[in-house]
Structure formats: structure tokens, C-alpha cells
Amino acid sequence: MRLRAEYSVGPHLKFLANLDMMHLMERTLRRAKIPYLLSEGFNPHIKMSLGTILPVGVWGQKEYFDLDIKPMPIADFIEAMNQALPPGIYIRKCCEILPLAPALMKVINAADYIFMMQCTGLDLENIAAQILSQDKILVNSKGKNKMLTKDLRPGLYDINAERQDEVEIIMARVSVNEPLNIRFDEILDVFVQYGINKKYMLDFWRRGNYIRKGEHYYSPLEKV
């Protein structure tokens, strides 16, 4: 069976790189002893693959991958998971999908960043407004490419911003992977812009991963 498992990393393991969260799975499958499966040939692997890439320095509250294992119950995959995994990573919700579905990269295509700071004295509502009246956003690339001038305004699909109790919070919603992935180094650039000192900030976080079918929002674990 295939599972598609959406899982919540906590802020003191944003460090952890890609690579490392990988291990970390890794090594929970074995201990929660879960009956994957291994790919074939030479160099047999965890038949595992994350999602979107969480970039390191930001924590995410709902991620996700994808696993082949021997059929177990559901309940009992993620009461293992759970027991197995260190402090501040936890599994959400896991639902069984088809054999032949889509990878998690192919499909995840927006994602909401937040981010939280100290009270500016700025009216935040209406810079939101005036980044999304802008018909180009322009800002260096944070990707490999750092010499490449990017116009974000075609995967900026909203910005909202409220105040909680003494903070204040920015939410953007964003284009990821092909073809414009949206960076939230970049979205920060673009705040400065604006006259949002990144002295401000006191954390962000990817609040959230979706599938992006015209105007709606779905979750990976929904059927789109």
C-alpha cells in the first residue's frame, strides 16, 4: 500500500537540511519498525519521498511524504511514527493513495508562508495592498541562479496581515516548484521594499503546502 503522510516539524529542528530530514525518517521507519519497502537493484532504498523542499531556518506545520509499505492499519502507522520520532516532529493525518498517483513534487504547486514580528507601528493592511496592486514584483533570486532577476507577481496569489495580541502577522501565499517557485527569502526581500525592517521579524514559518486547481486550494492528502 502507498501512504501520503502530512507531518508538523517543530522551530528548533528548522536547521535540519533536506537531506537530514530524510535520515531522520529514515531511521524512524526502522525503529517504529514500519514494513517498507525497498526499491530494487544494486542500492535498494526506503521507497520514501518528501514533499516540497522546507528550506532550512523555517519550520512547517503541515509537510508531507509519501511511503510504500506492507499493508498495516492506518491508526497503527502513525501511533508508531509517533512513539519513534524525536520531540518536536509529529505525524498529523495519513490516508492510503493509489499506487499510480502523483508524486508529492509534481503536484504541490502553493504554499502560505507566515510571518510574525514585533508590533512595526506600520499599517501593514495597506502595504499588503499596495505589493498586491503592483503589476511586477522584481527581486534577486535567492536559487541557484543569484544573478537572475525574478518577477514574483505571478505566483503572489495574496497577502493578509492582522494583529495578535503584541504581534503582528503577515501570511503570503505563493507559488511553489515549476514554474515560478517562490522563495520566503525572497517574500522578505519584498517586505523590505516596502519599508518592513527585517529588524521587525521574530519568526516565520510555512504554515502550509496545497494543490493549486485554478482558484482553489486543495490539500495533498485530498482527492483533486
Second form
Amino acid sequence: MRLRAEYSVGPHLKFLANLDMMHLMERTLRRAKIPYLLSEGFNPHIKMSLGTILPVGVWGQKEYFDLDIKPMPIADFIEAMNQALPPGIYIRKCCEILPLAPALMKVINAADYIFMMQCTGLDLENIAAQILSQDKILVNSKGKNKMLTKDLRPGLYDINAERQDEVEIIMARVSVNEPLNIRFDEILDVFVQYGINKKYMLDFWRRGNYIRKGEHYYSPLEKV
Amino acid sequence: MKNRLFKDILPRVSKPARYVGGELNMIKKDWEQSDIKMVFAFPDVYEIGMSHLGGKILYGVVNEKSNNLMERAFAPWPDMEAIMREEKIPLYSLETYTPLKKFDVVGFSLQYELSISNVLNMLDLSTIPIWSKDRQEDDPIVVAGGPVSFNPEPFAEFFDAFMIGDGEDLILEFLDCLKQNQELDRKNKLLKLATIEGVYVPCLYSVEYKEDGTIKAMLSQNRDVPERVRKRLVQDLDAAYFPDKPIVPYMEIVHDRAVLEVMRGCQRACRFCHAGIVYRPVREKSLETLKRQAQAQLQNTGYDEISLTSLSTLDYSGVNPLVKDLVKTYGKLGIGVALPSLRVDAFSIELANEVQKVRKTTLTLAPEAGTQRLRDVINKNVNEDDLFRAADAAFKSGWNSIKLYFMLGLPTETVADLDGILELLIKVRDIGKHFSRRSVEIRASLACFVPKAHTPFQWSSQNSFAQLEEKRRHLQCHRIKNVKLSFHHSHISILEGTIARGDRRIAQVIYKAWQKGCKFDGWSEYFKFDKWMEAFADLDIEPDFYTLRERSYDEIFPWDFIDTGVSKAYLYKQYEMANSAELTPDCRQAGCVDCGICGDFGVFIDLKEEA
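Switching conditions: you have the form predicted on its own, so give me the form predicted together with the partner chain.
Below is the entire complex, every chain and molecule, led by the chain shown above.
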């Protein structure tokens, strides 16, 4: 059977690179004695694909992977995994998907990032509105061999600001993969352009990954 | 501190996962409830240090088997070091983010001579005085262990004490001794420690030199302190502690797999080999123990590979049944078995195939020298036919690339021996061509021979830089298809040689070189040979005295007072036999060769699985 799992990566693990996360998951599968399936060939590997890649330095509340296993109850899978996972990381939810379901990488096309800041003294709501009113938002982006200028505007779906007690929070909903891949550090660059200095940042993380259909955003567990 | 690191510091450095700790199976003991607090400090980066087996053993034994605690620290990479210095962040332990200065004991693992510059740098980053004599009552006791400490003299003045030999039992006695003598002052604590077998406290010994610069005498300054320091050894490895739950790093490390130590020691009697002498005699684990340890390690780590490690794993008496059992048990889960550097003659087709069933690992063989004559000089009991048979079997079973280790600059080496290396490589490649439809790859790694203390070649002259370079050029001017040669840095080997057979006077050079900015000297991109040579010149110390000079029979060596159990008379006899290319057999098969350890230490060769 093929599973799709939603998991959470805590702040302590934000410095892990994608390959590290893959090794972490594979080792957990072995410790948890999950009946995973192996690929054929000289170098058999576990049939698992991490559908979302967290940038180094960013933690995530809802990340996803797909995995092929011999049939087992989903509740048992979640329990065994959560017992074997290191502190700070856990499986939130899980569902069975069709073996022919399109890969996560192909369907996930939007993500939310949260930026938590100490008091900036800036009118963040106004800045958010200002950014969204632009026709073009240009940033320098590293291309394959050279620096390119990239217009983020078509992929900036929403920006919200709010104040909670002592902190200020900005939420940015952006396009990933298709039609435009907006990287986390590019959003930070836009903020800097509008006077939101990096020194204000207390923490930032990815709140979720979504499948965007028209004006609707679905979780990868809802829309398989 | 942790908050500051996560928010301001670590996002600015490369590979931040090196500096955060919190890995699976990390042990974080209650600071207040623990007796003696020790930090295991590894003078290289995290991914090197976390690959080291000795550290895993010590970490486990202290934390699990005593009421003391041990945490870990590694050398920060230069980008992190710069930020730490700028932001005034002291070097801290990964378990509790405690500055090293707050520990009772800071213990460095010396695996390699040139890591000493990192030791100095780490002490400095911890604001602990670099010289032992400058440390005050509230400074930690700074100790060292590991293979390099079998000649502790070049580093003697930096450390308060050394632990010589197997550490499992010794470290517990050491920490307990400190606990029992907490009320004593530093000097008297050290005096107590010096009475433990295996502990060397340098400040309790004095050295006198002759006019020619060699040693006249080395004397203990206190009648309770032994003239010779005897290494520690653990006789029964089945009963010895071995970690069931080693830490599993989040980031990729150099040896990213479970490790099984199948035995300790080797008595093949290769004359260049330091480990072969200082870790005698051979002590094996039983199959039963190994299977249990493999099961525990894999269950608790989730690794996809298990490595059978020792100085010569193919000599383990139970290697065949062990490999078969591991492959049978774990192969279907996609877990592979790795055999590190194999002995050329012991390699069997069957075993190669067993391992290959699951995962094709790199095949590495070490003929060490290019001709039979030179292999006889170094007592590497391998002949060409063995090597060809091994290559034959490997290519037949589907390996496509073989790596071969050689040394340059061995005693008595001539041009014919160098040409022999090339001829050997061509023959191995041709065997590969015969079996493989794809093009084969033969890689030869050429290290520079460095004579080491406690070996038969401790009397020998080391090749000069000019000689080594000439040999390298000679080999490089022949280009051979599908054969790649890679050379170790000759300058690094020269410096390694100077320190390996150095005495107490070298400490000033090390200090000077560190002041001039030397660190990470084992990393060629950071190695600054010129700075080292400046340091030698500033202090008017001649490196050639330590490297090029052939020693006389009766010279007192700086390391003679370390008792490895192998007699100097045996070593000298081996040295003479080397010069006439006479062989010494393996004492397991041929009977005792009188190296001295078994009688002197009251120990024995411990083979577990012999029929």
C-alpha cells in the first residue's frame, strides 16, 4: 500500500538539510520496524519520497512524504513511527493513497511562511498592502550560473500582518514549484526592500504546503 | 546561549547541524546529580569526531556505567570559530551548551599528530590556559589519550595527564580517583592520578639531554611515580563495555553506519605499523557477542549498513560465519555489511560475494609496496599471486573499481620498487579488462611513509621532501589508461614525521606555529607548511634532527618510558631483519615470536572461534 504522511519538524531540527531529513526518516522506518518496500536492483532503497523540502534554517509544521509499505493499519504506523522518531519531529496524520496518485512534488504548488518579529515600530499592515499593490516585485535570484532578476509578484498570493502581545507576525502565502517557485530567502529579500530588517526576526517557519486549485487551497491529504 | 546560537549565530555558518547536538541517543545527565564532569573533546570537526569509535565507547561507559558525566565538543570550522571569537562565545559542549572551562576534566582524543594545533585552538576558545604549568586550581584537568599519546612527549607540556592504552576501564578509575580526592589541590590530585596504571603525568618527570641533542635520561621526580608508564589493556573483549545505543547524528558524517569492533590488536607484524605494535595482543570477541551487539546497534540506530572494524578484520577467526549470519539476517531489510580495508591474502571469493549480495561496497586492498623484496622488508606477507587472485575474484563478482594503497619512501626503496607499483597496477587493470565489459577503474593511493615510535623503523631515516617529490614525479610521468594515482601531501608527512618521533622541545614549535595561525593541519586547504618551518627557524630547532637522522642502537628515545609490552630488543631485531628482507611469521600460526607482551603483561592471544 502507498501512504501519504503529514509530519511536523520542530525548531531544534531546522538546520537539517534535505538529505539529512531523508536519512532520519529512513532510519526511523528501520527502528520502528515498518514493513517498508525496497526498490529492485543492485542498490535497493526504501520506496519513500519526501515531497516537500525545507530550506536549511526553516522548520515546518506540515510537511509531507509518500511511502510504499506492506499493508498495515494506519494507526499502528503512526504510533510506531512516533515512538521511534527523535524528539521534535512527529507524524501528525496519514492516509492511504492510490499507487498511481501523482507525486507530491507535482501537485504541491503553494506554501505559507510565517515570520515572527519583535516590535518593529513599522506599519506592517500598510507595508503588506503596499507590496500586494505592486505590478512587479523584482529580486535578484541565483540562476544556474548567473544572477537573474526575477519578478515574484505573480506568485505572491497573499501577505497578512498582525500583532500579538509583544510580537508582530507576517504570513506570506506564495507559489512553489508551478507556476513560479518562490524561495524562502527571496521573500526575506522583499521584506528588506520594504524596510523590514532581518534583525527584527525572532523566528520563521513554514506553516503548511498546499494544492491550489483556482481560489481554493487543499491539504495534500485532502486532495490526492 | 542556545537561543542566541539558534537565532543569531548558526544561521550564519556553514553546516550548522555540527553545532546543535540533541541527536538520537544523546545522553544528557543531570549536571548537579553527577560527580565528575568530563567533556570529550575531539580536535577535528563534528563529522570526523562523531565517526570515531573510541569516543563512542568512552561516552557510553562513563555515562552508563558511572555516576560521572561525559559530554562532547568538537573543533569548530574556521567560519564558526571566527564568529565565536567575534561574539565572544566560548567553546561549549553539545549536550548542555556548557563552556568547556566549567568541566572538571577536558579530555582530548589524539588520533593524528597534526591535530595538536586544533587542541591548542580549542583550549584557547575555551579560555583555558594552553600550558599545563599556567593552569590554576579552578581550571579543568586537561588530559589526552588515543594512539598518538604512545609518544606523548611533543605534547607533554600542554596536558596535565595522559591515559595510555585501552580506555574502557582506565577512564572510570581516573574519574573515580578524582572524585575521591576532590579536597586535594591540583598538584596532589595529579600525584594521585599518576599512581594509576596507564596514567602519565608529565610534570612529574624530568628530561636531561646530551650535547648532541639526544636524551641522556628521563627520571621520575617522585618515588611514588613509576619510572615507566605501562599501557592499559582489556583482556576480555566479550566482557568489555561496548555501546548498544550510539548517538545517531542528524547530518551526514564520514563513517555513517553502525560499527562492530570484531577484535582488537593484530600480530601480522608489519614493520611500519604503529597500531600493530601498541595494541598487541590480539583479543577477539565471540560470534555470540558480535551478533548480539549487531542486533542492538541496528535496532537502536536504524542504520542501513554495519561495518566490521578492526586492524585486520579478515583475520578474525569467525569472520566467515559472522558475515554470512549478518547478511542472512539483515540483507532482506536492505541493510548491508561493510568490510573496511581487506588483507590481500585473506580475501576469499566467497566472502566477497556474501557482502555483495546486498550492496556493492568499495573494494580496497593494501599491498603497500610494489615489489616482493620491499614487501618482505616491511614484512607485509602478501605476494603477487594473492593480489591477482583477489582482483580476479572481485572483478568476476561484478566490482568495477579497485582501490590500492601503497607507501612511498619505505626504507631501502629503489626505482625498481616504484616501477613495481606501476607494473602491479597495470596487471590488476588487465585482469579487470578481461572480466568486465565496462571500462574498469583502478585507483592507487600513495601515502608517504612516516617512521613511527614503537615500531621497528623507529631507528630509520625518513625520506626528505626532495626525495619524496622525486619519487612522485617518477611515478607521475607514466600515464596509464584507467589507472588513477593520488598522492598524499609530502610536506604534511614531513611534519607528521617530526612530531611522531619528537621530544619535549617540539612543544614550543607547536605553540609558535599555532600563534602564527596554524590549525586544521590535517586538511590540505588549511595546512601552512611555511608557517611551521618559520616556527622551527624562530626557535632554532632543526626538523631534520627528527626525520632524516638514522638512530643508533643505544639511543634513548623520548617514548622509551612508555611500556607497550613489546620489548625494544624485539623491535631492534625486526629492524635488522628488515634490512636483510627476512620475514617474521604471524605468531598465531607460527608460534611465539618473542615480542614480549604476553609474558610481560601476563596476557594471552584470545581467539574465540578457532575450530
